[in-house]
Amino acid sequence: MRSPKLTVSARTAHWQRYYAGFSAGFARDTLAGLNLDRSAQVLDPWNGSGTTTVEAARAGVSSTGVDLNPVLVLVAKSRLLSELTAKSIPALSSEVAEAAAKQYGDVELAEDDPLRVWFSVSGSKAIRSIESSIRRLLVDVENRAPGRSAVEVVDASSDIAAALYVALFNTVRSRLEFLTRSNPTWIKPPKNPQSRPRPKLDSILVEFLSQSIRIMSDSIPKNERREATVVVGNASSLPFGDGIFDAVVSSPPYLTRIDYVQATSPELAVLGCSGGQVRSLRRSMLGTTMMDGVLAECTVAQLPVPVQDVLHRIRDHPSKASSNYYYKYFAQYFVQTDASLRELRRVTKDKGTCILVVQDSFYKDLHIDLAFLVASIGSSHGWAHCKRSDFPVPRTLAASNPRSRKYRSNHAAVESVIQMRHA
């Protein structure tokens, strides 16, 4: 088996790097090491980019990808584009380029429209306009519904809809590149309103249709595409019927305090997102940094006892805010954690498989085995632990934050792949 771990050049057209995840050549040896039939569907429940339902779709497998994230489920979307679909992104690209011209001097911008956190009124008028042709032309063909919510389009969006939108996307990210922080993760808006950037319409339209064109050479051949679904959703709670899977091929968010959802806030300002929205999808996710809600220890008290002896280790540690806020995220991560393994032991077949790709970490000088853990909390729910692979990963995140030295010199961390079984 070949690590699992993402290279720093590991992007596409369709996106730039999605920190948390696996490799294609992954996805590929382990779709082909399942042996599944014609007949077979695949969940990866934190689908993120997309790499499980490309993948699938290239190898003739049917696939279904669930993520929180609206961005991420266009993005996912987007690399599923057929070759034979591509072929129109021009015409429908000028299209869009050409409505969005026409409409600019009519755009109204709300006071409160989350671009203008990013961008100067005229730039983020140029922006919006080429966001509402989109949807007008190819998401709300039949009943022209300028009012839906970001899920409501993304669900409503078709692949080459996904695909016009990840151009938009990446339109939007080059003109923020001066906001890359040595946290890959993390990008926060000019402090400054005059420091926003303020790019003409005419600029911005070149480079949309130039990254349209792009977004075409990242296409799915036609004899290789099977059914593939990708949707807003919650892996604790997913919108499927029981025993529909063959095999869960997945990455969960990494326990290391990473903020996928911040990562992506000039992209959910693109589908209109409003800060309250963004902090709300924020709470949500798991892994989530914000500590807002009510823990509760009868939740806690169900994990199974490796975890809580994890956790009581955290509460105990000498550090500061490691009884509160600390101990609330892991916990919070684990309560979710058992949440979703007992979901995707309901939507899985008998015999069916779970394979996850998970990330150690620590907490001051406690390692966390995330691997060891998410197994023992699988083993609770009926899921037998059947195989793990280990892959040193030199250099993380933690390294980038020189406060992290007084605990550890070494900010080496192992990537493991667990394979579990029906029991």
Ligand SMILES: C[S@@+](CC[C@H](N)C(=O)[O-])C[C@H]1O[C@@H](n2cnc3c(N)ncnc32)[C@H](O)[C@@H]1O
Contents of the next structure:
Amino acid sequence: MRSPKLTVSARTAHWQRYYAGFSAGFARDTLAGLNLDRSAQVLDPWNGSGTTTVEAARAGVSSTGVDLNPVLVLVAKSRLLSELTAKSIPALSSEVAEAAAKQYGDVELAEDDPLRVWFSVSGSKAIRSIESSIRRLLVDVENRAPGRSAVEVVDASSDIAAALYVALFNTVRSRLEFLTRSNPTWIKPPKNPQSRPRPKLDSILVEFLSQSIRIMSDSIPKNERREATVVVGNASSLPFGDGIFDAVVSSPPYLTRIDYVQATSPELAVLGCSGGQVRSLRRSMLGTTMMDGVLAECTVAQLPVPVQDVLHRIRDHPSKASSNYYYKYFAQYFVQTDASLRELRRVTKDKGTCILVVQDSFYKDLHIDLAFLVASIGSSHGWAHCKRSDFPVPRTLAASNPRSRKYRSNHAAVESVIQMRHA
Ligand SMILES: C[S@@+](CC[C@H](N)C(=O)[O-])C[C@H]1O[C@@H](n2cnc3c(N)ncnc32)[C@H](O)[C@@H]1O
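Same protein, the form predicted in complex with this ligand this time rather than the form predicted on its own?
Let's see the whole complex now, leading with the same chain.
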């Protein structure tokens, strides 16, 4: 089996800025190994930048991707653009740019427009005029009204509208490069309002047009394409009926405390998400680091014994905050994973397969074999564990944290592919 690790060269595509769990080659091989027939349906409930859905489309397999983050849903949709549809990008992006230039003088930027924490007022106005032009010209009629939630707009966006949104995201990122740190998944607005970039409308439009053209090169040849749908949704309560999917190919967030919402905060600002909406999105993420809810101990007590054992060891660890913050963080992760694996069992057909990529981690000196724990949760919901393949990963993001060195010197991680089948 091929390692799921994403190589550096694969990160040079237009969606490179988005943290991705596994490589196209891995998704391709995995889908091929499933020997699915023409009517098969594949699901990725943590679809991220859409590697599963794009590779399924290329392989002629129908698929559905779900992700809670509307930014990643747009990225995944944009990658489904067919070669034929992509040909309309130059004309459509010029139309959007013209409309934005015309509208610029009349745009009334709200006092609380989230773009304002990243850009000067005039820069925010330039970006908002492009965004509202995409929405007005390309997003489904019923969602044209201002004030619609980001989720509605994203779900109503076609592949082509998504591609232009992503071109705008990349334009915005090109002006925020100076805020990028060594950890690529962490970005914060400038502290000092004077440091907010002040791009001119003309330069933003030129960049937007060139980013739109860049996206065209990554489209899918028409003859390869199959139906693929990507929607905003929560893996722990999927919006599908029972027994629909033949296979699940996915990679959930790991226990490495990566904040997938923070990583996309400039793009969420483009979509007009308020601070409150961003906080509530962060709270619903699997693996969230926001611990403000009450943990239902009765749900923890229903988790499989090996998971409870690890949770007890974390709770009893002598280091600071182990018994409260960290215990809650880990328990919440496993409770949500439990709900998601139950959902995945429900929405898959009899004899369905589930292939998940997960990475191990440490809590201080305590090794957390996530693959083993996920497989035990799976088996409690009728998923029989068939196979596990391990691949060493040279360096984790946790290894860049100097405090983790106090507990261990070896920072190599193991990425595992687990394969489960309906028991
Ligand atoms: C490891 S990434 C998946 C990467 C993906 N395989 C790729 O190649 O891009 C995990 C994804 O899960 C999403 N996510 C986190 N919690 C979720 C939830 N409760 N429901 C659905 N998606 C969620 C995150 O937004 C993130 O995009």
